[in-house]
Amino acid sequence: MNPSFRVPRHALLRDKLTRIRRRETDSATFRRVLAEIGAILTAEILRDLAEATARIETPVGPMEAPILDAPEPCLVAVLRAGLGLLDGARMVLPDAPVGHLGLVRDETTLKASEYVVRLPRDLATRGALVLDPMLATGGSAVQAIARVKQAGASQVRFACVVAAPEGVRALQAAHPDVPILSAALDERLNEHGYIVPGLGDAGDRCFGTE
């Protein structure tokens, strides 16, 4: 795989992923654990944000303390399932502006079409972290990132829970400048375009609409 794609070595993350892979996991548990995964992925993919220092006073004395050198990136959730990751990402970045991209996949063509676009105005200065649990064919991710770039974001990152090799290749080909972080790289896509072994339809499982 291209170095723009990374699966972190993180035992806690892998354990949480196993919990939501299980068929018997109920919707409430799936939603809560997905948010926890979102928090871990957000912290992990933003670990290299630029830093500066500021003079502060602790309860026992002054110090030069590290701070972010720029505003936090915007968070952009690909609907619906991206909302589950967004809940966790906002725990890490509670002040970050939030955008929503509604994409629906045609089950015959596997192509995505937009039904809602609401993006923050300061994407150009902040950049964006795009959140979508599944990187399957890559079509939705490619389209979402293109839309975010069109809105002005020059620095974009993408985080997902499970990825198929086909989706990773498609996203890297379309957006070679975008770092991709996934909790796991799964085996393949099946004939219906679903990730194997995957975790099922993340949106349906998150919101109890199976």
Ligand code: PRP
The other form holds:
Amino acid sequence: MNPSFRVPRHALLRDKLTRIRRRETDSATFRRVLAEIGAILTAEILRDLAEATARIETPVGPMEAPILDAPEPCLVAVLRAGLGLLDGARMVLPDAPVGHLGLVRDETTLKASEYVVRLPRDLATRGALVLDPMLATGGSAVQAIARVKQAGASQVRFACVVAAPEGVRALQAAHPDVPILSAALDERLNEHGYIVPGLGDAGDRCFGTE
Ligand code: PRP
Ligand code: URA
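Could you drop in the structure for the form predicted in complex with the ligand? We only have the form predicted on its own so far.
The complete assembly is shown below, putting the previous chain first.
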């Protein structure tokens, strides 16, 4: 795989993913653990944000301490399932503005269509982290990132929980400049466009609409 795609080797992340993969996990637990995964992925994909230093006083003495050199990136949740990751991402970036992109896949054609766009104004200066747990055919992510770029974002990152090889290839081909972080790379898509073994329908499991 092209180096723009990365799966971090992280025991906590892997354990949490196994919890939400389990068929018997209820919706409340699924949502809570998905948020925890969102916090870990957000911290991991933003580890290289530019830093500066500031002169501060600790209770014991002065020091030159690292700080972020720029405002926090905008968070963009791809509805619905991206909202589950957003809850955790906001724990890590409480001051980041949040955008919402509503996309839904047609179950037969697997093409995504857009039903809502609410994006922050300062995407150009802050950059954006697009959040969606599932990268299946890649259609939704390709479309979401195109929208975010169209709104002015120059630096865009994408975090997901489970990726299929087909989706990674499609996203890398459409947006080679976008780093992709996923908690796992699964085997393939099935005939219905679901990731195998995957975790089922992330939106339905998150919102109890199965
Ligand atoms: C799911 C998922 C992604 C998309 C991935 O959303 O959250 O957005 O499918 O599939 P793709 O890579 O083939 O485009 P869905 O369209 O089911 O909407 P939902 O989150 O509202 O359930
Ligand atoms: N969307 C999901 O929620 N799950 C999949 O496996 C594929 C697309």
